[in-house]
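Next comes just one chain, in structure tokens: the form predicted on its own.
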Amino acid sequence: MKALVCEAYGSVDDLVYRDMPGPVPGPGEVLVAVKAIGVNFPDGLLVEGKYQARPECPFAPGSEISGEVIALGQGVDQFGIGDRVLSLTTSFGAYAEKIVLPVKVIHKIPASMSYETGAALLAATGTAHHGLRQRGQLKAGETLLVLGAAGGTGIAAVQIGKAIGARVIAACSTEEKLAFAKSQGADEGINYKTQDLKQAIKDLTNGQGVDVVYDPVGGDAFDVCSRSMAWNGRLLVVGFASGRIPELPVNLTLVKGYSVLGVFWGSFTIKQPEDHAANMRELFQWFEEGKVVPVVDKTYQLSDGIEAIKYVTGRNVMGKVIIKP
């Protein structure tokens, strides 16, 4: 099968697409054809030695898919040949015309959504979900700012916050993403670039603060959101795409009363796979009511995947990017 391939951790442009022993389905197991990649931020800085994890190489990137099962392991009964499935991977490997995956992580796909909704709507669509959800705790009629509002999770975020009944505010640098996150719920939208953030911030919610900040920018923008929390509120930890790790002067947090809460979707769907079951239910109950729908910015071929990657790690993208094998 064809696979992109990191040999060695370096520069996104130094992966390889080549040929790769197909998989084969162990106990428990099933062997999907792969129709549909998201791509996330986080591949890149994986690619680059910059993440958390760090697989052996050679290793395809990538952790989100939809497609086919074509082939069955020992004692599998819960899914059939020809079953249309979503499934976040478990060791990266997504960037490739097949994967085998544990049958525990896989999900049928609703007849009305398409490969490319699927497998957009797992890492960006669960990381702001469960962001907002289990760790925000978000109630209808608080405040939610978004920042990287047009990004994958960003504008993922905003569609949730709207579900769950919150007044939203995007945050965005260019105009054209701030009319973009409009288009998909955002109440209001500060064009961080052209507008002083923190007066921003304190204009739209008459002082007060906000009660729920979705951050997975990083940098600057932590920083001043660390000074504009609503007492109660909930600083959420998502991600740093700005490419600086702030740091948290923690007496802020005794003075304006709020939490600081991490954000790691991975984790999340390991440690409590009970309530991620539950939350898979919800977004395919969301998506069916036309709540939360992934927005498919580029479909990308197999083989121009670095071009893929690079196109979301330059944060050009509004929405999600697909890769097709």
Ligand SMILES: NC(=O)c1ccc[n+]([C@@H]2O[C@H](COP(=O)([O-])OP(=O)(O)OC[C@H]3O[C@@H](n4cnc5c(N)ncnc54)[C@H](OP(=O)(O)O)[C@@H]3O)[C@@H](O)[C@H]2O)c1
Given for the second form:
Amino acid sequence: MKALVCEAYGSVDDLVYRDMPGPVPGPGEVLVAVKAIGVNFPDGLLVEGKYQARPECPFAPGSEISGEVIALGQGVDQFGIGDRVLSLTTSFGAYAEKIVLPVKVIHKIPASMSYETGAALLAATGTAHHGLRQRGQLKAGETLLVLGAAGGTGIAAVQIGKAIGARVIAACSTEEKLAFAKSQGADEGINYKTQDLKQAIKDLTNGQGVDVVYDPVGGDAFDVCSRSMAWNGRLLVVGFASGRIPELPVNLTLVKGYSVLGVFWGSFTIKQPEDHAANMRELFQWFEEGKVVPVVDKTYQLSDGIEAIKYVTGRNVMGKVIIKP
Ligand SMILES: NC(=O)c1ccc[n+]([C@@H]2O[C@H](COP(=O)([O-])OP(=O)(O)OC[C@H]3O[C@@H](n4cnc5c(N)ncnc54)[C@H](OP(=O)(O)O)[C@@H]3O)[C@@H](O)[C@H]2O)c1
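Since the one above is the form predicted on its own, can you give the form predicted in complex with the named molecule too?
Expanding to the full complex; the earlier chain stays at the top.
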């Protein structure tokens, strides 16, 4: 089978599109013909050796797929040949034509859902959902500020915030991204490149601050938000796409009476599998109701996977990028 392979840690440009041995499912596993691959910001970090995990080379990066079950390992009766599924991968390997997955991590996808949408629904949307539901405890009527709101997980947070019934403020770096976030339901927008973020939050919340901040960006925007929280607010630490992990003077949380909560969706799926399964059921329901529908910005061939990763890490993406083997 063809795969996009990291032969040695380094530049994304050095990934190689080549043949790899086809995998064979063991007991409790299935073989999936990959139909769509979700591209995520950390895919680039992984290849550069800047991610917390460092799989042994050579390996195919990528952590989420949708596809069709084409072979069953011993003892598998929960899935059949031809089932349409989506899945997180357990140890990368998504950038390939086929992948073996343990049945416990796979979900069947609704008949009305395309493979592209399925691959786009998992990591970015699942993170936003877990962040806002389990960690942020977002409630209808509260104000939610989403940073990097046009990106993969940001736009999912906008849609999910609206599905929950919150007032959603999108913060982005360009007018085009803001317009996109508003097209997906954001009630208000802040251009944090051209506007003073602190003043804009004050103006939009009558000086009260925001109840929940969803922050996949970190850096300067986090610093501002840590001073713009409402009483009983929840500041969600999701990622550091800006490249800087901020530091927090903890006295701010005391004075303003808010909480800072880390969001790590991958660990959540392993440590709380039943809650994760319940979340997926809610996401599928919201999808059927048209409330949470991943937006695919661009689709690439697997042989052009380098361009796909660079499009995402280059701060261009609005929604999700998908690769089709
Ligand atoms: N904790 C978890 O479980 C979890 C799960 C998934 C993702 N994440 C993390 O969340 C972050 C965002 O992931 P994503 O898939 O949504 O990525 P994405 O689609 O590329 O979006 C990231 C957003 O960050 C903003 N940004 C600010 N400075 C940037 C910079 N220097 N380079 C690139 N983007 C920059 C951009 O918005 P503007 O241009 O509007 O500023 C961009 O839209 C990543 O750090 C990722 O590792 C965490």
